[in-house]
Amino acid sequence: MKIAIIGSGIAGLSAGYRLCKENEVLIFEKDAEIGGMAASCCQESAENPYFIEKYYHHIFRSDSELLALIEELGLERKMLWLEGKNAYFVDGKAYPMNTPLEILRFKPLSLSDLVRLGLMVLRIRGIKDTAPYDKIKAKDWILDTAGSNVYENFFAPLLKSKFGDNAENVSAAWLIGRVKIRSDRGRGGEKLGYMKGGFNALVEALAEEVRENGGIIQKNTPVSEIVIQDNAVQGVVANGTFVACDAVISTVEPGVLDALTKGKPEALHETLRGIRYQGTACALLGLDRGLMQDGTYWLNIKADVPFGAVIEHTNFLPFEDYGEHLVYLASYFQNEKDPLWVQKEEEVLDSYLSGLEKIFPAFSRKEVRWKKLFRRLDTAPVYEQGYLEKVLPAAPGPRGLYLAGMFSPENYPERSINGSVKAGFECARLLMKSFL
């Protein structure tokens, strides 16, 4: 059986992993590189050259998929389990919390407030199901469930710097997701897993795979349509030429999608145009020197500044590894007027680095070594107050047509690349049924 698969990040490695080995598989990136948001960029103007990912990410022990995956592909040996500190600034302060006793010193929450909050967490982590609260707004569960303080000077600035003009819009569900999983944590902090050389390594070896199963991977090979004639998928049109194919699983955001299918069916059509997408702009820093010398690692910021996170790679990472500090500075940004899309690559550069140099007085722009900004317009949904309704099926209605990706099942409540895996598989499992 001969299929396609539309994009090369974790989704589409991990299905056509699955399927290399008994069909004939061609994947089809419309980039130069291969991996999706997983994607690394080569550092080679260090003395020794790495790999870096170009969006921070790392591992949870709650990831069985993708570690299982890891340890199936022999990859076990490069797995690491190092701590990541984080910490909230708030007023000028960076406040660790990391243990029960430094949550309890951070000053903008009372005493009476932070015991609401931990009851809070407690309660969440008993949360089995989250389907019932997906149509609740996060922020109307957590004042009813923690008040107004711990909203307003705990979790409103998280919510804002996450999702914009849309953070009062968000699901319950996708906050007790993401609270479970960074709220299991020992008593001296949070685990948090890494491969040695990073992601590279795992979609290198997917790709290699595949490869030598006898699938093609082409990059910079944009597809421009999937073709459905009587309700059932006959192939794809991939840099300009019609490509024959019994199935097609696409890995692509939901508009993009609509415009591959050109409308078709019109039920698929009305469900994608109503799932919202957000865009990011990530930049990644090499430094003479580390920023946040406690050892932070995630530096969550309340603050008058174009990103909503610092995160010091080298504070997760040993510095040896890389030779240089590594300091990765987020943002989320809601639509293609933002400027953090519409504004030249220096110019959001030089707005990141002003607002570094606001909360690190001591920072100076003749330690950066080299800069660089990676931005994407439609990096994942904006998971809203009864998004579970907009959840897209790996099989939604054409026959030979499957969909795997942020927008999965697998990636709802809360996304990751552990989701990505479960989509890809799920896919791959679906088609091969179907097929049979």
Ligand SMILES: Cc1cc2nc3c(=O)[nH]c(=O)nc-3n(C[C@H](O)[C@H](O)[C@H](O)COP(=O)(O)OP(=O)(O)OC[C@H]3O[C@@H](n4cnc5c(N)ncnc54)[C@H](O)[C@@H]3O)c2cc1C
Second form
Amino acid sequence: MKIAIIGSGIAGLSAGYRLCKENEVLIFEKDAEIGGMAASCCQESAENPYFIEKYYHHIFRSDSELLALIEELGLERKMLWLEGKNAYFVDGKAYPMNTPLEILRFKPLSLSDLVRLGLMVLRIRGIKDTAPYDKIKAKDWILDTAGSNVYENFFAPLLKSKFGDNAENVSAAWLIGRVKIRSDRGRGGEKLGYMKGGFNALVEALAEEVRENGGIIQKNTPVSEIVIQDNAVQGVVANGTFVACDAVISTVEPGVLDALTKGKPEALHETLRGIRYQGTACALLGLDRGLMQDGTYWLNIKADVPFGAVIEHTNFLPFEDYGEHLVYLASYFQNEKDPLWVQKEEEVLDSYLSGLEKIFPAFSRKEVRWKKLFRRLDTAPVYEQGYLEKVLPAAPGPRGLYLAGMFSPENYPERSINGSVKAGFECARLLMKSFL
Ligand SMILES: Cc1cc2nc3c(=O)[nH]c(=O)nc-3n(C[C@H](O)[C@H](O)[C@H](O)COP(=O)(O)OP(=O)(O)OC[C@H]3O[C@@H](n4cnc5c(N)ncnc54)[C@H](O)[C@@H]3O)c2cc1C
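The structure above corresponds to the form predicted alone; please provide the structure of the form predicted in complex with the ligand.
In what comes next, the whole complex appears, and the chain from above leads the way.
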């Protein structure tokens, strides 16, 4: 069977990997490199060139499909489980948030607020199914469960930095899913997973398997149409050329898929139009000196700066692996009119550096060896109230059309590499079953 896969992110590569042994697999990627949002860049200027993700990434122990895949590919020796220290910057001060004692010292919340917060986390840990919380707004649920101080002084800034103007519409299901993952710390505290040499190793290993089994990955090849006739897929138009195939797996964001299918079928078109995505502007800096001397990996920020989190990668991975300090500054934005999308790259980077100077008075721009900005319009669905009804099925209707990606059930109520692996595998399974 000839299968066209649109997109070489984790979902597309995972589907291709599962299908390539028994089928003719063609992966079309519009960009110059593979990996989608999990892609890395090579830092050539370093003494020992290395790969680093364009957008910060780590994984969790609960990411079982991804961990099984890493093992299947013989990459488990690269897995590292490391402590990633968290802190919260509020009212001009960074509060470490790793141990119960540190959390008790978080001044913006009173002791009774902290007790309410603790009880809320315990309650969340007991919730098995998040679906019933999809129709409730996170804000309302927090106000009811833990009170207004906990909402205003703890959750509201976090929701604002993650969802911008949509913060108040986010569902309690997303919040509960997120808190469940982060509070599953085990006895030795929370350990986060990373691959030595970066997730580039995973992306390359999947691509290698596809190629070794006769599959083809075409970079710089945008698909402009999925041709559907008589409710069945006929092929795709890639780089302006029609390529006939038996099935198509699309991993592109809903807005793009809507354009590719030319509004067909009507029911799918309505759903695709109803899904809102948000973008990310992520700066990556190479520094002479570490930024957060107390070893903080992840700093959430409530301050008047254009980013919502500072992520010091070399406080997670050893500095020696890179020979320079690496820091991400990240912000999400809601639409293409946002200054983070409209402004020139240099302007965004300049505003980010001004923000850093504000928060870290000891920081100097002279310490910046190099800086890069990565930004994309569609980096995550907005998990707003009622989103569950919009989650796209793997087989939406027309024969031979399959969907896997951040919009899939496996990525509800939060998207992740693990979710995209699962979604890609599920498409492969359904596709093989339907053509038996
Ligand atoms: C800032 C940030 C931090 C993150 N951190 C984590 C983390 O710590 N842990 C974690 O598990 N996940 C994290 N994620 C999420 C994770 O990266 C994604 O969930 C996952 O990589 C999505 O894979 P995908 O294949 O579903 O989609 P994508 O990676 O978006 O792949 C889709 C591919 O389709 C291509 N494409 C689009 N249109 C076309 C077209 N017309 N023709 C051909 N190709 C096309 C795109 O270029 C892209 O390569 C993070 C994401 C971001 C943005």
